[in-house]
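Take a look at this one chain, the form predicted alone, written out in structure tokens.
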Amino acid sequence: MNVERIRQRSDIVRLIRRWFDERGFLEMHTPRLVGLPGQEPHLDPFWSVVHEADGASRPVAFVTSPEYAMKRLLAEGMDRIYDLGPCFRDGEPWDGTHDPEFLLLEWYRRDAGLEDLMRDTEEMVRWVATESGYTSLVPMLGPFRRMTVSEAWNAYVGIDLDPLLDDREAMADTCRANGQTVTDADTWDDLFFKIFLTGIEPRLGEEPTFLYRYPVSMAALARPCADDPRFAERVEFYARGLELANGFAELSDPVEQRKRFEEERALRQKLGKKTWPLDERFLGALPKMGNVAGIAFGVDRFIMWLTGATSINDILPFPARERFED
């Protein structure tokens, strides 16, 4: 255990809370045990059982994110809220950048969009870096880079993405031309990520970068772009080769969100994964949420970046490899 790194971790978490508190955000403590987790096909929750005093029992999941609860709070009239606490994901690689239990920061603003999220993120990161006194972030003192996904494809792999949207065969040909293996089972998104993960993402951390305007098939809970519905108002933040944050100008249309959830649940079934009903209370709250934007920020990876740690195991008091391996 690196005691000095643990002290640094505590200082950074305290500073994050201070930044939000001093700017009028209210900290929320949302449930970590829920009956209906998110439908994301590539995130797997841990499941358990709760027992009532009369012997009745029901399955519960540990949240992969506090997103659903935070949005229901927004629908009740809350504004400028954040949640900073542990979240849980099963099936993640223990590769030095993941742990099954991790510290996640999420914050939301009413009457806001992606520019507000990017500004919040940049200002918070700069302020915490300055107040903590860490010098490893000197290279980021200039403006953080902002790129659309299409710009990143052009800049890093020399490919014009826009004509490939919704054209699986064209994307398959592009993958083959770039040395990627293509199978009949690959979806358009699968093919997109064959190039993105090998030729683009590893280079995004060369300087702090916001990547935004994702293809709408990757919208998750983001609304389509008003000027081009082929894209979605989604942003990710990259630094030192790692994705640190994922945010949306939030979709508030329950019909479209139901459709996406059903598609995600069908994909989970196709992948042989556990499925569960849709969260009707969440869907019912969406129209009352209004125009909001929110972002999930990985605190452990942020601490790695600030302190220069090369593994998440170096900044956790008791990493998974220590807790669960003999």
Contents of the next structure:
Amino acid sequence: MNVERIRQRSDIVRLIRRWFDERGFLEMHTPRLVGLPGQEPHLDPFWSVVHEADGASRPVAFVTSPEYAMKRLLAEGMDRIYDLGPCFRDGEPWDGTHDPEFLLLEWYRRDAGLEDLMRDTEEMVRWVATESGYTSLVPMLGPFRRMTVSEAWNAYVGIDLDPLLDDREAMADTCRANGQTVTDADTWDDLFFKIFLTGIEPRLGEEPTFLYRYPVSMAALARPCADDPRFAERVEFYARGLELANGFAELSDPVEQRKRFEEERALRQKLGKKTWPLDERFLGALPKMGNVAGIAFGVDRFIMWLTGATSINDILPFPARERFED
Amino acid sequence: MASPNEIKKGIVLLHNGEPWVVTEFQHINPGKGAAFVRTRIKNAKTGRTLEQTYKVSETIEIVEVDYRNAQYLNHDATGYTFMDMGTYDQYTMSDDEVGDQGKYLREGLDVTLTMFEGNPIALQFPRKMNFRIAETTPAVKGDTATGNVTKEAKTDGGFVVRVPIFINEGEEVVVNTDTGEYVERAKKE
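Can you give me the structure for the form predicted together with the partner chain, which would complement the form predicted alone we have just seen?
What follows is the entire complex, opening with the chain shown before.
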């Protein structure tokens, strides 16, 4: 264990809290154990069983993110809230960039959009870097690079993304032309990722970069863009080649949300994964949530960035490899 | 047929009818997307490299290859030479074929050669190896305050690795040969 890194970790987490506290954000302590976890088709919660004293029992899951609880709190009238705590995801690679238990920061603002999330992220990152003294890896001048997903496709692989939206066959042809394999089971999103992960993400390089305006199919909890509903108000933040954050101008239409949840649940079924009922309390709260924007930010990867650690295992006291392997 | 989850460094895939050696791979879970394995593959015949991303649920074809245990002998203008200690057969791999891994090789090291049609096309050796620190700067007071918790160190293998500032010249450290990173101080025997 690198004890110095663990001290740095502590400094950074304390400063993150201070940044939010000093700006009037309230820290929420949302539950880690829930009955109905997020059902993103490609995330797998850990399940357990809770027993009451009389022996009655029911299944519970560890949260993959605090998102549903945070949105319900917003619907109860909260504004400017954050949550900073461990989240849990099963089935992820222990490859130096993931741990099944990781520290996730989420924050939300009312009457806000992607611009506000990008500005918050930039300011918070720079402030924490400055206060902690770990400034050498964070560019301090000018705004962080901002690109739409379409701009990134043009810039790195020379492909015009817009005509490919909603056209699986055209996307499949583009994949083949770029040397990728295509199978019948590949969805449009899968084909998008094959090109994105091969030709775009690795070329974003070290520079902190916001990628925004995602195809609407890839943004299950985001509002469609007002000027072009084929895209949605989603932003991802990359630095040192790693995805650090994922944010949305949040969808508050319960009818559309229900439709997307049902599609996601159908996809889980198709993938042979466990399914569970839709969270009706969450859906019922959405109309009261109003116009909010929120972002989930990976604190472990942020610590890696600031300290120059190349593996998540260097900044965790007891990484998965160590605690679960003999 | 195999799953991309079985992809490892040094295995050989059939891609468009040709054998390609996996030289790098990385599992990726975009969270909002399926799981993928991003690879860099090298054509076993032409040496051309490609980047290729497979969805974990698709099937790939892994080519059966032979593995041969051998010992590293030496490096010269023709490349790196290895000997099968059972048969005394010698095999040579060029600098290009061995690539960056070459820096970890030292005389007498036991390696596994991946053999394709009688020729070695890839090389495997222990993921964790000990090296002695031949040269490094001493820690300077105030380093940790400014965020410098690692420093460069030159090993007896001649390559440079980033180590924590508390590591001194003459100490043995464990290096991960997959990532090139410092792992820990070597345990005293």
